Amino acid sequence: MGTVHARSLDPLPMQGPDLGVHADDVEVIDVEPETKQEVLENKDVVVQRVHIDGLGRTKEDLLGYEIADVFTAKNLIDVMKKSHDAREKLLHLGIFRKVEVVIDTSEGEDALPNGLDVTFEVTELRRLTGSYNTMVGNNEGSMVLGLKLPNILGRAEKLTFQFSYGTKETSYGLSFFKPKPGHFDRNVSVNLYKVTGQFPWSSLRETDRGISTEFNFPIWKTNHTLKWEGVWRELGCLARTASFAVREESGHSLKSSLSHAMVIDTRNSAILPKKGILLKINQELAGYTGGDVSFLKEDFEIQLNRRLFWDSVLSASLWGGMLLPIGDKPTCIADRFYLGGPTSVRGFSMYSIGPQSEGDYLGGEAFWASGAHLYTPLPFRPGRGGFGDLFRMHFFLNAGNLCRLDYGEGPRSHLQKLAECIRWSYGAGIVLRLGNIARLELNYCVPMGVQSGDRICDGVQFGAGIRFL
């Protein structure tokens, strides 16, 4: 973290070289010793000054919120702890490449015997940085190129340009991010983007051009996001063999929506957790702020994880959602829910559960899915304490259903439809955790409850992604 210095007088040696002078011949002169300055763990101290060296374009008032707690320290251990916490906060701002801490005794005319000075030696990020990396989504991968202007206005603002080329999606966008000083978790961002995606399970191609504004803030143990989005959507057929139902959806639409998301996440890892819970609730209302698309969309996700004996983990999850059209227009194929595949109900092909037309899956307006999983170490624990710990055995039981809301009357008929003809599967396999980036699954699946039109993957199925049922 840094170095701690304490100044005191060094004792004279008990014996020295013989200079031919005897002690009796020396005139003894009384000398008043200097006052010792000692900094001890059990003594009270006062932090008199905090310096920040190395600032260039960063405004000092931004950093005052992050280092204020250092002045409240009462002893040396407390000073070291609060200085370390302040260092972590400074790094969390994303504007410094390196932060070092030096704690020393105070000097000067106003220095107290127990006074300390704390110095943060910072190195700012360059004005322009670039990045190149790969990302793994739900059974898809992409290459990402980015340019970033960090701390562009001196108060942790960030301007980012990003280009992504993937197996199913290509996008580029420009975003501006600004946090609230002293409350980095409260921030505002504005995004301009264009996204082109291919959805072969529906023979559909979609191009979105839009702008969005997000406001993120925590409340107690929850994190919230308020978002407005305006997007011009262009839908087209991916192949000449696309069904008439997909061709009907082709064309242009303008969506303007307000959405809210709440998240409670106590898991120790988002990729392969061993303990903790996740609760995520999303609401989206389209049509009341303009556009020609109107609907109310609600969905949720719950996950519970519990560590068992022999380093095994039991996990249970539940997803659900409903899409309600507002007005006489039916819902759009781009707004509906899709189910099935190695990241949701395993044993079925990607998004191949539910209504379909001539082999093209049209999605549904109501769905649910649940899963129970048991993760155990590999037999005989090969590579224990190293590479082998990234692998886990996986036993699972999945179930779910998806349907449209254009039949019957009232919610009772819809709930009855969701409870009928449940698709489910079971199996076992191996999971590989790729750090905190993604995870890979290789499972042997046995699909059950297969309905007419469903596309199954009976046997070995491979999955890659960050969000799994």
Second form
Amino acid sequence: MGTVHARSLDPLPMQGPDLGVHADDVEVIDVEPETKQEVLENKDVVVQRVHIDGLGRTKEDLLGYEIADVFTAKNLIDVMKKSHDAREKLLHLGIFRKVEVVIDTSEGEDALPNGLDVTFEVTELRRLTGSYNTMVGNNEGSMVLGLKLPNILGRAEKLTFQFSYGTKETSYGLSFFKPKPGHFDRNVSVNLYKVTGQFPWSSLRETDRGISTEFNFPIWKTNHTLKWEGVWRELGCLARTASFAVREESGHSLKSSLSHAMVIDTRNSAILPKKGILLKINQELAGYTGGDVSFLKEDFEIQLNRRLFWDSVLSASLWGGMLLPIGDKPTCIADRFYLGGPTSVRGFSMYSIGPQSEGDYLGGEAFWASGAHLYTPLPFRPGRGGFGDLFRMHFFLNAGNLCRLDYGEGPRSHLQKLAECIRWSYGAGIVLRLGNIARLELNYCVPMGVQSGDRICDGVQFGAGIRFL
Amino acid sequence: CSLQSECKVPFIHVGNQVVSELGPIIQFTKAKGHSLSDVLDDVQRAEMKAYMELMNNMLLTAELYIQWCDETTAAEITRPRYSSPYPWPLKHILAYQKQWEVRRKMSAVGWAEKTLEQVYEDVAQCCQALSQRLGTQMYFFNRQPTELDALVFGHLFTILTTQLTSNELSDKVKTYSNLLTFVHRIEQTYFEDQGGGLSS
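Condition change, the form predicted on its own to the form predicted in complex with its partner chain:
Let us now look at the entire complex, which starts with that chain.
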């Protein structure tokens, strides 16, 4: 019978000797009408049950939201697609190491002829995971110990602890994260931390001990963060040669601030985007909830990317910000804006633009910076499709300005100050993408519009950064 | 001192340099060619150093003890005074941190076990030594003031003008009339245009 069927399918065999083999193949197909598979492919199906196997401490009600969509599937293709989506969602929760999907026909007394059972076989992450790193940098070595307790209460909550013990400083951070069930993007986190920063451009050392609570939630295409932060800041000098202006800022202060951030990001990649826009708006109000620091701080960041010919990308960005003290106290050196460096206004040294005292940069209360970049692949494209794709060449034009505000003069003169004596630079260089978090740049820069007191880096400049103009 | 956490009073600001504490300031002015103790001979200079050490080891420690280790004084005067520039809750954290630091220092120098009475006794002894050395002279070494005079004046003037929970500390100083006259004299000679100050 099989051979007959084969002949009817293939009445004119091209090659005589292959005929027998063909016949065997077709015989297998011939069996198919007897199984359910062919029936289900085109007809309606009903997902009768969804099982999740391998749950330990995870609460089932949390997963209900993630897999609910699977029940709405009407045919087999849909079931597979929705199961796949559900699998992605489950993995996104960050509580499973492995998720596998098995789709089978329903069995049992109440099984419908077109009923399906979907089973997710999950492997939970361990209760406690740890990491240990050593880091070297800035004339300092440190060891970093990290502990993570994923899914600690069974509903995708996460507790992380990081402790860094350095030759100069120790710091730590404890963070608790809880998403809203069914809406992973809506989450709350509470952080407790101590961090120490050294800012040699200002001869300043800052130790922050603080607590913060933040809510993240999406609205339409935007992501919002509302945050309250209470931080005890201790400022000190890095060296005995620190200028008096920096010494005067030393001591303890307590900042309690409410802030809001809004982000729209349609870029395809955060580090070397080819298309899309980024808009970030930050606002921070300090002083109304306690503490002895009062100010209103606003800043924004815009980046536009457009793909041109031959894989090259034109990118334009603009940053700006303003810091207004509330009350009689002047602004604190730790709150002000800084500009300059290999990832902002290139050709100037790190944060070395604007007001300074004996070589210590004091920062400004208003700033703007903009950049235009043309990114192209490397000439002759070595390593194309592999390692070479991590690299780009770029030609850039950066400009910016930073100033302090004398509040008696009114807004007109402030704008005038920012428009006068603009620092700008141009040049070209190579960019290396490090994962999707950071990038390294090696540039040849020509700084222009240098004002007295600015520290420049004429020629080759190397830098790394996660935020760049 | 808000200028730098390691920086202590007194300090001077010369050009872009900040020199803090008495010892370094004396060294600094000496390097610039000014010294109050140039007129002294070696024996006197050694004697001066000894008295200055007495001040630093006895009187200074006693002052710290009374301010931070006597709980009444600490609660009513020292902690509120120390924490006054800071907002809640930082004021409490910093005040208790400082108190803990001072108490640790006291146990390091073996004063933790002392009672308040013993400390007042130490102050009395210290004042007696100073009073005997001063005698009827204008200054500790003849008619010229030296670094020792500056140090003694600084401490005694502060003790006499600072209101504490009890007057016992200032009463100990007031029993030595020549020390009182000495403080008045320096105040009138060098600080009289500043106003305020000691009211007999």
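Residue numbers count along the first chain shown, from 1. In this text, rigid core is short for the largest set of C-alphas that superpose within 1.5 Å between two forms. Just so it is clear, the model here is predicted, and its values are computed rather than measured.
Undergrad: After the core is overlaid between the two forms, has the C-alpha of Thr241 moved by 2 angstroms or more?
TA: Thr241: C-alpha displaced by less than 2 Å between the two forms.
Undergrad: Is the shift of Ile326 between the two forms large enough to count as movement, that is, does its C-alpha move by 2 Å or more after the core is superposed?
TA: It does not, since the Ile326 C-alpha is displaced less than 2 Å between the two forms after the core fit.
Undergrad: Taking 2 Å as the cut-off, check whether the CA of Asn268 shifts that much or more between the two forms after a rigid core fit.
TA: False for Asn268: its C-alpha shift is below 2 Å.
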